[in-house]
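One chain comes next, on its own, written out as structure tokens in the form predicted on its own.
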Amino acid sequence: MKLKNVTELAKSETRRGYDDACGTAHGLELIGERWALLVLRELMLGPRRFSDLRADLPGISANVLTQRLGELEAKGLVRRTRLPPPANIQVYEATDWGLEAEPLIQTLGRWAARSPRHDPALPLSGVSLMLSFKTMIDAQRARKIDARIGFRFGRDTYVARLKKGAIKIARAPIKDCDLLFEGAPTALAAVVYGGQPLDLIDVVGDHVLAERFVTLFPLPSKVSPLDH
């Protein structure tokens, strides 16, 4: 009976909100939940089967996934559809509105990253490092680079365009690109953010423009014991 009250408890506190008209404890209300924030990111490049989303995010239970799933998708943030043939499988995308929540992304991984506690060498997805770039880039150092850029993992390909210092990243089909980086987004993370060298990848294409790119990235500084 004393479980059972703890977790009736649980679950009360999990919809109870803030009882707050600031939209940031909306916000929170929204996507605070445990994953919730993760699994929308995993759409920000485009839609993504539930097992797709399973392995990137392996962590997370399928229980917990299909839960958070279908609760972004009450709230607005996510929908299902069906890819056209010949795939014709059901794939979770995120809305529109969904969507403009990527810059709320970056910026949380941009803060966070200045903790000492964060750590680069942990696993990530393609989709997660695809955004970091998006997120580190120095303008000033890539303003000189016009390329276009693939990334192969596994499946999944991406394709940056860099021009201006600015760089467009999108899920698409490896072509007419100048250079391509093949392996693990872990690997290829090592590189750009843990210094490693660059052969912990596979590199096809311009090898020059390789050495730059992954230098296009700095972290931010970490706060000192002082600021915290």
Given for the second form:
Protein chains: 2
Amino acid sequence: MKLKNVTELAKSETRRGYDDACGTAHGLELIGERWALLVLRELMLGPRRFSDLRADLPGISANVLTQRLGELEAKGLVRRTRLPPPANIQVYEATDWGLEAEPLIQTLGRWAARSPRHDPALPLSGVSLMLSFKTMIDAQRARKIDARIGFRFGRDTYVARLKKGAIKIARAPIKDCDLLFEGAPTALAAVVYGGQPLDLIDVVGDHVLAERFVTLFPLPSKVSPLDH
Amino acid sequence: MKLKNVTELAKSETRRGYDDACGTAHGLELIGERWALLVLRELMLGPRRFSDLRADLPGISANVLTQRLGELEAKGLVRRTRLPPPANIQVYEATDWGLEAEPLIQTLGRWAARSPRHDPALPLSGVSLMLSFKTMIDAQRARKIDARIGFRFGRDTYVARLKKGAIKIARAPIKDCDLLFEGAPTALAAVVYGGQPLDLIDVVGDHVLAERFVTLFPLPSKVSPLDH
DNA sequence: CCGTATCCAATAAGATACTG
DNA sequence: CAGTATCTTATTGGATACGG
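How about the form predicted together with another copy of the chain, since we already have the form predicted on its own?
In what comes next, the whole complex appears, and the chain from above leads the way.
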């Protein structure tokens, strides 16, 4: 009754399984617990520290984050590493296999975007927005664009490389960009997905390119509530 | 403290959300609760009744199943219908949007199949096995096969149509099949995925075809526990 | 047999405070 | 900043009982 410490935590590492050989069921045992997939999502574009994760996952509590990270680490999806000096801080990083969950995150997001209940006005992390661009890009519309586009969300910066309808995005310093967006991820999302005017955010560089860029990510049609 | 009835159930219809505009987060609000995706999985090949679901989801309790079905119905993923007389029984059926979750189920299953912890010897429902065939089929190996293959698991029967490397599967009466497998889904899984000999199950019809069929579904390589 | 409702014990999540 | 400890609340699963 008093062993809420290491022993019990280790035991509760996984909640009772589904006892099902189906890969889907096993997948749920791996990333089906509350918050787990969102923690992994935040690591898809590179390592993050504990407090970054906490800030980007509105509503997660410290103890749940600790527990999820420990479980993901035990399962081999996340690794704890230490940045080389002089930084020398501890960060969490997705393993190769963890990174392979990206199609899963995209498939889930694309499917859920059809939901009539989906509210794109809620807050959004920088990583979420970047991944949504990778997921929702309309290759047809983007095929003629060849550009480097930067994003600055607070102290995090990302660079997107558009070429031949494909988009690659990495966390990287803003350098040699044709265009830079600055502001909150939520504001940029309001422009791209909510049809709000571009002047909600700061745009540095090629404004014509910016106007084109924000139209490259069409949302799928909503499911009609009458179809049930 | 006493209103555990309709009022409170309606309120707890969804557990507290993630407050995140990301489609992935919304997806988790839709099908992220324990058992929800597995319930939906069991409906992917057609309507099922309450007791079928209960039997195919080892370990789910009646009250949790009732609750998940109610939530999935409220979200528009599942519909309650009544089979026409003389059957005239109530069944649960995935809506069109619910059926669109199939790629999600497949992506999750394919990803999780790389897990070193995945145990293919656990029990498995007929629907799971059929969906795993659709997910894991090696189109190259299957491209020369043109056949109708039947499966009988207890009173449920399925027919798979192989043609040009593609496979279509539906719950249907066994008719005009080149080959019929009979037995428990778990036994057939042991043959196809566990490398067990074919004589674990009953095979009626073209045995040569049967031997080829069971090699069409290669599992992905496991993640090495050392890669962490 | 088909579900649904209720009660109970075990766990997981959430909020908050706190320590190295 | 990076977690831990503790307390409270919500959810889960199992048993059982109940109505159609």
